[in-house]
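Coming up is one lone chain in C-alpha cells, specifically the form predicted on its own.
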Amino acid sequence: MSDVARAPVPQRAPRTIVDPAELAQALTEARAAGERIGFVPTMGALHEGHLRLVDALRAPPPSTGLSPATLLVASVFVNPTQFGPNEDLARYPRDLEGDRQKLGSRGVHIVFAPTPELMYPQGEATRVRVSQLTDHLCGPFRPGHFEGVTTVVAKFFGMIGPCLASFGRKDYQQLAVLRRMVKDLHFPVEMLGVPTCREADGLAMSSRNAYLSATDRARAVGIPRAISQALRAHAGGERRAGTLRAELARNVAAAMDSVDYAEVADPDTLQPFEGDAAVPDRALFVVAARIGGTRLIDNAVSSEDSPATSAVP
C-alpha cells in the first residue's frame, strides 16, 4: 500500500466545472487569496489509488520538500487521443457521480469535467511529444498513446497554471514522460510521484481490474509476484539482465494469456538492459501483461520498493 499520510478532512460537495476558461478564472481568483492549488487528473472510475493521490498533495512526504496544497483540483476526463483504435475507449468505465462523492470525501474543491469538444475543439491540430523516453515499453505497443497523454496534459497544465500536481508511480513511464515535458516546456508545475497503491493480495489498483471475472483477477496477482520474485533475485546477487529478465518474463507468462513486455530497465533513461549487462543496485522491473482484453501494468524500483512490498508473497 502507499505510504502516503491520511488526514481527517472535511466532507464537502465539491464544485464541478465544466468550461476550460470558467475553470482558470476560479483558479485564478484562488490564487488572488493565496491559495497553492494541487491538482490530480484522472480519467474517472476512481479507486483507492486516485485518492492517495489528493492525500498526497495535502502532505506531500517531508523528504520532497514540498509544500501541501490548499486548494485540490481533480479532472475527470476520459481522453480519447490516448486510446488506440482497438482500445477499450467505448467500455472505459464512467461514473461521475461516483468520481465526485469519493472525491468529495477526500476534500477536493473543484472537480474539472470537460467535454471532449471543449478540450479539442473543431480544428484542433495541435500535438505535444516526448521522444526517447517513449522508444520502449509502453510506446511500440501503443502508438499515439504518450502523446495523447501529454497533449492532454499540457492542455491541463495550461488552464490550471502554477500548481502542485500528483502522478502515480503504477505508470512509471508516464510519470517519466511528464516530467521530462514539465522541464522542457517549463511549466510552473511540481511533480509528485506518488508509491503505487495495491490491494491486500498485492495486485496494484487500477479502473481497468473491474473487467476481470474472480477467476481472472486471481491469476492477475502473477504479475506482482513475478516482480517481487525477480526483485529477490537481484537483491540476492543476481545481475545479470538476460537471467533476470528471463525469470520475470517466464513467471508473468505462467498466468497471462498474453505478454507485452517483461523487462529489467535503467529508471531515469527507460533504456532496457541488454544482453547480459551488469544491472546496478537501482534498477526498474516493469510488465505489461494481458488476461483476456484486459492490459495491466505494474513495476517497481529495485532499493526503492522492496520484495516485501510490491506484493504480497
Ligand code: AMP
Second form
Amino acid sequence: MSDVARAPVPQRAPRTIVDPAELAQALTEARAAGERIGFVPTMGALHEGHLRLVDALRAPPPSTGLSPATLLVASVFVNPTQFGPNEDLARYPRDLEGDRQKLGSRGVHIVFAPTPELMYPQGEATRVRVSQLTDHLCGPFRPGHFEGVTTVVAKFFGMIGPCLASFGRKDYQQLAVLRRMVKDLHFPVEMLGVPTCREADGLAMSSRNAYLSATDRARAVGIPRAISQALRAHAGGERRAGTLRAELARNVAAAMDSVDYAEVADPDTLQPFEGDAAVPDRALFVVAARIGGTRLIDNAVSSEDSPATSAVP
Ligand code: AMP
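Structure of the form predicted together with the ligand, given the form predicted on its own:
Let's see the whole complex now, leading with the same chain.
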C-alpha cells in the first residue's frame, strides 16, 4: 500500500446528491477548480471490497502510472436494467445511510444516489452493447445483464465525466467488457482494475454473501478453494485444459448446489480453453455457482492474482 493510501483520511460526511442536474453543477464547478474526478460505481450494501476501489482512486498503484484523483465520487444505485426477471432486484440489500458513512470514512466527497426514474427519465431507447466478450461465462446465464451494466456505466460516465474510474477484478468479465466499451466509444476515462478483496477464509466479499445462511456460508468457501487448487495444479505443470476444467468443476460442484460454469479461459478474450488445448502460463480460472438460491462468482488469473492461500485446506 502506498503512503497516500496509508495516510489518515479526514472524516467527513460526504455530500449526497440525488438529482443529476445538481450533480452536473457540482462537478462543473469542481472541474473549473482543477479537480481530477475519480469515480466508483456501486450498487450499495458496501463492504471492504468496495472501499478498496475508493482507496485505489486516492492512491493508484505506482505500477499503473496513474495520478491520484482529487475529487472522489461514488454512486449507489441498484440498477434495475441489469437484473433479469427472475433475479434478486427486489430483495437486493439496501443501506444508504451505512454506505454514506463508510464512503465518508474513506474520503469520498460526493455520493450520487439517484432514483431509477431520474436515471431513466425517458425509458431506455439508447443502449450500449458489447459483443463477443459477453458471449461466454456469465453472458449466456444472465441475458441482458451486461447490456444493463454497460448502458448504466456509460450514462454515469456521461453525467460525471470522471478522469479515472475503478472496478473490481472480482467481476472480471464486467471489467473486461467495460474496458472494451471505454476503448470502442473513446471515453476519456482511465480504468483501474482492483484485486479481489476476500474474507479471512478466502471467500470473495460480495453484497450477496448477506443472503447466505451460516451453513451455506461455510460451504461457499469451496469456490475459492477449488480455484486455488486449480491454480496449484496449473503451477505444478498440469496444462491440459480438459483436465484442469474438469477438476475445477468437480470441486465446485462438491461444495455448491449447482454450477453455472467453471472454466479455464483466455484472460483477454474470455474464450474458454477446451479439450486437449494447452493452457498457457497466464490463464483465467473463473466460476459461477449457486447455493441456497444465491449466485456467487469468483476468479483468479494465474501469474497475476495471488491464490486465496488461506482457503487452501
Ligand atoms: P457491486 O456493488 O456489486 O455492483 O460492485 C461495485 C464494484 O465493486 C464493482 O466494480 C465490483 O467489481 C467491485 N467489487 C465487488 N466486490 C468486490 C471485492 N470482493 N473485491 C474487489 N472489488 C469488488
